[in-house]
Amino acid sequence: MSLAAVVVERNVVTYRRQWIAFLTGFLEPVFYLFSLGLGLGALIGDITLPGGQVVSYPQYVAPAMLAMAAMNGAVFDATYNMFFKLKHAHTFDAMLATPIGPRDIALGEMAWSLVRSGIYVTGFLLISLAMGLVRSWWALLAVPAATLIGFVFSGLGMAATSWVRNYVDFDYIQMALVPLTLLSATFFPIEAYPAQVRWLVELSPLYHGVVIERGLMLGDVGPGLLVHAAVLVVVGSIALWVARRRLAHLLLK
C-alpha cells in the first residue's frame, strides 16, 4: 500500500462515525434540483441546446447540479477539514513523524476528496435517473468526468486553505464559490449572459465541468468536450502543484 493510500484509509476510518457530516455536501445540489429545477422549471419551460436539441428545464439543470455535487464533495474536505487538521488537530504533523511526507499528504487528501466527490456524484446521478432526467447512455461517463471537477476543486481548495489564517478567512472562499455556483451557466445557457461578461463565465472551472456533464447526460456529445476536459486537467494540475509546495513550506518550516 502506498503512503498516500494510508492517508485515504485514515479518512475512511474517521468518517465511519461521522456519516451525517459526510452527507452535508450532497444535500445542497439535491435541494437546488427540487426547488429550482422542478419548481422554477414549471415557469421557464423548455431549453434549446446549442446542437438544436430541446430539453425540459429540470433536464437542463440536473447535470449542473451533478457538477455542483462533485465540487462540494471535493471542496469541503480540501478547505474546512484540511484547515482543522493543519492548524488545530495537527494531524499532518503527526503524520510527518512516520514515513509519510508532504507529497503523500497532498496526494492522499486529494484522493480522499475525489472518493467523497465520486460518492456524491453517483448518488445524484441515480436520483436524476429515477426522475427521468437522463437522456443518454453517455451518462455512464458522468461519474468519471466528475472526477476531473473534483480534481480541480480539491487542488484549488487545498492551495487556498494553505493561506487561510483563521475560520474568518473562509468567507473569502465562500465569496468565490457562490458566484461560481450561480454564474457558471448552471441555471441558464451561456448565451443568456451579456457578451461583455461571457468570457468571465468561461474562466470558471465549474463552467467547463457543467458543459461536460450536460453533454454526457443529455447526449449532446462532441469533440468540444475534450477541450473542456483538457482545461480542467491543466487547472487541476497547476493547483495540485501549488498545494504540494505550500504544504511542504508549512509543514517543514
Second form
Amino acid sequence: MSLAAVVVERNVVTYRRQWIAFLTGFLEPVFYLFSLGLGLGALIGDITLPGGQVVSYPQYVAPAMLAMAAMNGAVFDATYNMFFKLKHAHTFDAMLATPIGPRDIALGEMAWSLVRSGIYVTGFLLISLAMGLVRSWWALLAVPAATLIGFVFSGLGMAATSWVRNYVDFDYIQMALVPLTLLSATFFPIEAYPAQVRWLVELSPLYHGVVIERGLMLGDVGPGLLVHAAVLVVVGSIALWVARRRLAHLLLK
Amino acid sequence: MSNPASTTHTPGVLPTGTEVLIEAVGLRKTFGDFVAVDGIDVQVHRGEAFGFLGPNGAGKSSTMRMIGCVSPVSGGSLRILGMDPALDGARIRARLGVVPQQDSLDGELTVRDNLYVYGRYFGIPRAECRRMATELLEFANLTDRADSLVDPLSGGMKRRLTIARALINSPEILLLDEPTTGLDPQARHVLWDRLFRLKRSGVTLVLTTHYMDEAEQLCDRLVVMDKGRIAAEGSPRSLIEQWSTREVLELRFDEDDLSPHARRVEGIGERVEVLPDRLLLYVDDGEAAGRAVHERGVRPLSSLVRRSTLEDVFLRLTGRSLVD
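Same protein, different condition: the form predicted alone was shown, now please give the form predicted together with its partner chain.
Zooming out: every chain and molecule, the one shown earlier first.
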C-alpha cells in the first residue's frame, strides 16, 4: 500500500497549484440543491417516505445530491484526469519506471479520487446541515457511506477510461452520467416508475447510494441499507479489478 | 574503478573478472506476428558504457523496455542485477534509472517538484528527496529554473531534467533510449559531458542511438542491431577495424546514375559503395586512392578522404544507412 500512497501524494502536490479546478465538481450538486430542491421544491410540497415519514422536498433531494457529489468527485479524477495521465502526459509510464506497479497506480488513483469525493461530500453535508436538511444523527455515517459511492464510480470510471481512445469518447461517459444523475431515484421516488422498469433503476449504482444516504440523513435506517452497501462493494471491487488489469495491459506492453 | 574499455578491445572476447549486470540469452520480443527482437545475446558489465546502435525499428527500444522491466519478455532469458524481471521487476527497477525516448516529465509540476515527486515514487524519505532534488538541479544546471513549470523549458533542458530525475535513486544502471535525438549540437555536447561524468562516477550506462557519432563518443562497447538481430559486437574501434578499412575516399558526382563510375574505380580499394549522390571507396590510403582514381580518368565533382566510422560498419553489415 505504501507506494499507492505516493501516487496520492503526487496528486496532492499537483492540486496545491490548482485548487480552483478542484472546486468545480463540488458546485454542480449545490446548484441542483438550490434550483430543484429549494426552487422547484416550493411548488411540490412534502413527500411521504415508504416508511410513512413526511419530509420536505429539499430534505428529500439533499441526500441524493450528496450522493451525486460523491459520484462527481470520484468520476472527475477517474475519467478525464486518468485519461490525460494515461495517454498524454505519460505520468503512469514515468511511475512504472520506478518500483511502482499497475496495482499501486490503480489503488493510488482510486484513493485520491476518494479523497476528493470525501471533501466534496463533507462540504455538501455541512451546507445541508446549515440549511436544516439533516434530520438524524445517522447522518454522521453519510460521509463514510459516500466513500462506497466514490469507490464504485472511481472503479467504473477508471475501467471505462481504459477503453477510451480520444476525448470525443468521453461523450459516451457523459451520456451515461446524465440519466444516472436524473433517474436514480434522485429527484423522485423509485415507486414513481412502473414496476416493470424498476430493475433498470436498480442497475444504477447511484440509486443504491442515494437510498443509503437518504436513509442516513433522514433517519430511515434498516438492515436493507446493508444490502445496498453490499451491492456497491461488489460492483466497486469488480470494477477495480478490471481497471488494474486494463492498466497493466495498456502500460506493460 | 577498473577501466572496462581497456579490457574489451578484442571483439567477441568477453572481459573476464567483470561483474555481469545484464545478461540476455536468445532474448525475443514479439507483438502478435511482428517480431521486434529476434533472439539476441547481450552481456553488460558493471561500469561500462554499452550501446545498441541501429536504425529506427531495429528493436532497440523494445530491448530497452524489457531491460527496464516494463515489457514482458516473449522468449529467451533475461537477468538484470542477478534477478528475473518477471519475478522481481519492482526490486530491479528500484536500482535502475530510466531516461525514456518519449518525454514523460510531469507537466503539472515544477522542475524541482518533478525531482522531488519522482524520488517519492521510489519510497525515498521526503527530506532525502528534497536534498537530492537540490543536488540534481545543480548537476543538470537547472537551479535557476527550479520553480518554473516544465513546459517552457527547452528540449535540452528537459532532457537534462529527465536524466537528473533518473538519478534520484542513485541507480547502478542508467538506461538511456535515444538520449540526444531531437537536440541541437550544443545541447548534445552538454548532455554527453554529463553522461561522461556519470560514467566516471561508476554508473553503468546502457544506451540506444542511431547516431554513430554518439555511439563512438560514449560507448566502450556496443552491438549493431538490425531487424531485431545483432549484426556485430565490439568496441567502436574494433568494429571499424574488423568491418571497414582505415580510410574512406568519398567521390561526389552531379549525376543520377553513378554505377558507370563505380565500375571504373573498381579494384582501387577493398570495395565500393554506391550512394545516391556519391561513391564510397574503402581503402587503406585515401590519398593514393585519389591519385589512382584520377589516373583512370574519373573526374568527380569533389573528393574527400576521411577515417572510417560506425556508419561505414553499418553500411557494410546491412547494406543500408543508419539515418534514412
